[in-house]
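Consider the single chain below, provided in C-alpha cells and representing the form predicted alone.
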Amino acid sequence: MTAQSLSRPLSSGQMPPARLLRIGATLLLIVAVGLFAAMAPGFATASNLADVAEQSTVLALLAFGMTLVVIAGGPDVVRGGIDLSLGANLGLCDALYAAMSNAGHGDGTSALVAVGAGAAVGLVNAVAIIRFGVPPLLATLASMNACAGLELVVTQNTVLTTDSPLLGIVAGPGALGLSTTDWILVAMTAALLLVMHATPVGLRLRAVGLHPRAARAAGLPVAAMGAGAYVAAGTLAGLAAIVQAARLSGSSPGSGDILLSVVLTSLLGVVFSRRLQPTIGGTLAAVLFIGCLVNGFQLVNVSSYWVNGIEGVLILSVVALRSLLQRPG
C-alpha cells in the first residue's frame, strides 16, 4: 500500500485508513480541549485560546520551516527532508538580535542580522545537502551543533536582556483583542497557505519530493526548489527568534531544545491532513494540539515533565502507524 493509496476506499463502505487517522486525530484533540476545560474553568475561555495561539507562535513557524522541508524533500528522514538546525538556528538569531539591540544598532538593522543570518544556515544546509550530497540528518546534525556553539560565543552563556521599539510592537496587543504575535501567525499562516495552496510553487515542491526524477524531466529546477525550502525554513527561524526575543526580552539559552516539539509537530501534522502529507494546515493543527496540551497541564497544576513524555510517545505513535500504514502489501 502506497501513501497515495491510503486515502482510497479498500472495499465498498469501508473508510480509508488516512481518513480514519484524520478522524481519531480530531477526536483526540476534541477530546483533550473538552477535559481541560472541565477540570480548569478558564481554559475555554476566548482570552485563554488566544493566548494557547501566542504562546505558540514560535514553535508554529519553527514547524512551517519544518514542513516546506519534508514537502520538497520528501518524507524520508533520512535520504528526504530534515532540518535539525532549526532549534539551535533560532536560539543564535535570537542572540544575534539581542546582541545588536544593546549594541546601539536600530531595529532594521537588528532584524536584518537576524533574519539574514537564520537564512544564511538555510543556505549552508542546502549546500552540504544538494551540493555535496550529505545526507541531511547529518547536515543539519552538524549546523545545529555549529549553531549551539555560535549563540554560546555571542552571548558567553549569558541571558541578554534587551529591548526596543519593535519588540515592544510584537510584544504588545493588536486588532480585535489579539496581540500582534496572534496576527503575526495568522499572517504568516496564510501566506504559506496561499503559496502552497493557490500557486503552482505548492504543487512543484510537492512533485519534487515525491517525485524527483519525474519532476527533473518535466525540466523543474529541482535542487533550487530544494534549496529554497532550507533557506525559507532558516529565514522562518530568524523571525520565530524575534518573536522569542519580544517574548522573552532578549536572548536565553537553551533554545535548542524547542527541537523535539518541532519534529511532533510536523509529524504529527500529517495526522490532521488529507493522505497523510505534510501540510501546513496540518502542521497548525498539531502545534494548536500541542499549545492546548502545555496550556492544559499548566491549568489543573501538571508537571510539564508529563508534556516531554506525552511527545516522545505521539512521535513514536505517528512513525509506527505511518511505517505500517505504507508497508507494502
Second form
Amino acid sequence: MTAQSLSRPLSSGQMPPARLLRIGATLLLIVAVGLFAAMAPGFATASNLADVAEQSTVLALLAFGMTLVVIAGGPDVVRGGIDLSLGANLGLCDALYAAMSNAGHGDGTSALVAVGAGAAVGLVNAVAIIRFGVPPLLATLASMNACAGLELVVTQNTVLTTDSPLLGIVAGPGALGLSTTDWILVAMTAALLLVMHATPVGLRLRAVGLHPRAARAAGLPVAAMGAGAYVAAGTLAGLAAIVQAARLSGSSPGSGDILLSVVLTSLLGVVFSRRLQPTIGGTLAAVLFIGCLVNGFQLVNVSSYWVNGIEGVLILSVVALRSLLQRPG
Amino acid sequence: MQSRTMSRRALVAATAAATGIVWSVCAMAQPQADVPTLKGKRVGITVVGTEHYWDLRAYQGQIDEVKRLGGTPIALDAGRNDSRQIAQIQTLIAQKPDVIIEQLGNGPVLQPWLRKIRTAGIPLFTVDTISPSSLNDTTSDNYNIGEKLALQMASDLGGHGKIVVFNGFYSVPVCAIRYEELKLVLKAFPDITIIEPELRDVIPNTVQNAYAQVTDMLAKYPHDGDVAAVWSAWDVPQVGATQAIAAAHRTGIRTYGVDGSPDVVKMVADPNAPAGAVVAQQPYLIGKTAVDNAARYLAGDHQVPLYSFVPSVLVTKANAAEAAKSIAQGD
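For comparison with the form predicted alone, please write out the form predicted in complex with the partner chain.
Time for the whole complex; same chain goes first.
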C-alpha cells in the first residue's frame, strides 16, 4: 500500500477509500464493544477492561515490534518488513530469564540477558536482511526456527518454574487499581507514540520504508534505520518475555503460537490509521479489539473456538481490502 | 539375590503403607444416584487442551454432566497454550461462576492462578491437577497406575534390560507421579536401567516426534537386546514408539504407556504388535465424577474427600480382548 494509491483523484463528494475503511473499522470496534457491554455481564467494568489490557500486554509489545519493522521495511507483505521470529524470540528470552534466575542470578542480570538476547536476535535479523539482502520473510523464518531450537536447548521442552522479586512486581498490583503489567503497556505505548510522533524518528522511519531511494537521496541512514527497527522489535520481544515470565511463573513451551496474532494485529492495525499505514496507535487498537473479542465471547459463553475462526476472517478481510485498494485504476 | 528379595519385600511393604495413607484421605468415586441438581448454577470448566483422547473425554464428561444436572457450563479449551489458559482463568474469575473445575495443565504455571480462584471466594475442583487450592481432585490413582505399569514391564522383561523413557512432561503432576513410581519400582530391579539421556515427548506432533526419536534410538542401539522396552507417561508417544519398532522389525522390544486410548488398546490386543501394556483410565467417568462432587458441595455437602479415585485397568497382551470390552462399557 502506498500513500499515492490511497490519494488518487476523487470526484466531489466521494469519500476516500482509506477514510471509509477507517470509519468502518472504528464503527465495527464500537459496535462490538457496545454489544459486549450490553450482552456480556461484567464486560464494561473497570476491572474487566483492566484484565483485557493485562492479557493483551505481551501481544501488544510484540505487535509494536512488528509495526516498527513494517514501517521501516515497507508494508508489502512479501518483500517488505516483517519479523516472523518475534514469537519464538519471546519464548527464547522467557526461557533464558527463567534459566538465569534459577541459576541464582539476580533480577538485573537475568533481565539484562533476556532483553539482550531479544535485541541480539533482532541484530541477527538486521544483518541477514540489510547486510546480506536476504528477504525478510525468509531471514526471520530461519531465525524463528533457530530461536525455537535454542529455547528447546535451554528448557529441554519442559516448564521452567521461577520466582523473583521482579516477577512479583510485574505480576502484582500497581497504582490506581491497575496491575503493574497494565502500567507497562501504558508506559510502552506512550514512549513509542512519543518517539514516532513527537520526534523526527517516526517520519524518517516511514520515509525509509515507503520511499527508500528518496530517503537515501535526502541523506537518511536507510540501512541503519532499517536495522534499528529489527533490533527494537527484538528488544520489545525481550521485554514481553519478562511480562510473560511473570504471568506464567517462568517459562512454558508454546510461545511461538502467538505469532499469528502478532501478524493479525499489525495487519489489522492499519485500518485504524488515516492513510492505512501501520501505526502504534492503530496496532494498540487492534490488539485491544482482539482482546475484547476473546474476553467478550467468553463472558457471553460463546465457544473460544469461534475466536480462531474470526481471527482468520479478519486477516483475510483486511488483506483483501488492502489489495483491492492497491489495485490500479 | 537375597538383597533383591528383601528390596522387593520392602517395596511391597512401602507400597502397601503408602496405599493405606492415601486411602485414608480419599474415597473411591461414589455412585451418582444421589447427585443434587445444578439448576441455576454456572460451572466454569477450564482445560489446557483437548486434542488427546483422554483430555477430550474428560472435558466432555464434565460438560455433559453439568447439562444433565440442569446447570450451565462455561467450557473453555485453551488449545494447549498456558498463556491462553491463564487468560481464560483470569476472565473466568471475573465472571464469578458458582464453581470452577480445572482439568490438567502445568502445575507450577497454574498454582498462583488457582490460588486466585479461591481468594475470589469461588470453590475450585480439579481433574488430574493436584493443588493445595483444590477442594477435591478427581483422578485415577496415578501412584497405583505408575506402579502396576512398571511392575508389568519389569515382569515382561524378566527383570533385566535397557529401557528408553519419555519424560517430557514432568511438570504435569500426574506424569511426575507415574515417573517417580517407575523409578521406585526399578530400584527393586537393578538390572533394568534407563538409557540416558531420557527422551522428551512433545506436543503437538507427539506421534510423529516419538516415531522419529525412537527410530533414532533404534539406529543408535542396532542389536537385538540393546533395547528391551520403551516407557512413556501417557499413550500418545507410545503410539509413535510402537509404530517405529514395528517398522524397524525389532520384535523383541515392548512399549508401555498410560491412558488407554482405543487405538492403543487395539495395539496391545494385537499379538504381533510391540505394544506390551497400557493402563486404561476412564476419563469420561473422571470428568463426570468431578462435576458430581462439585454439585454435592454446592448443595451443602462440604465434607468432600480430598481425592476421588476412579478405577483404572491394566491392559496386557493376556487380558486385552476382555479389558477392551469392559472399558467400552465403563467409558
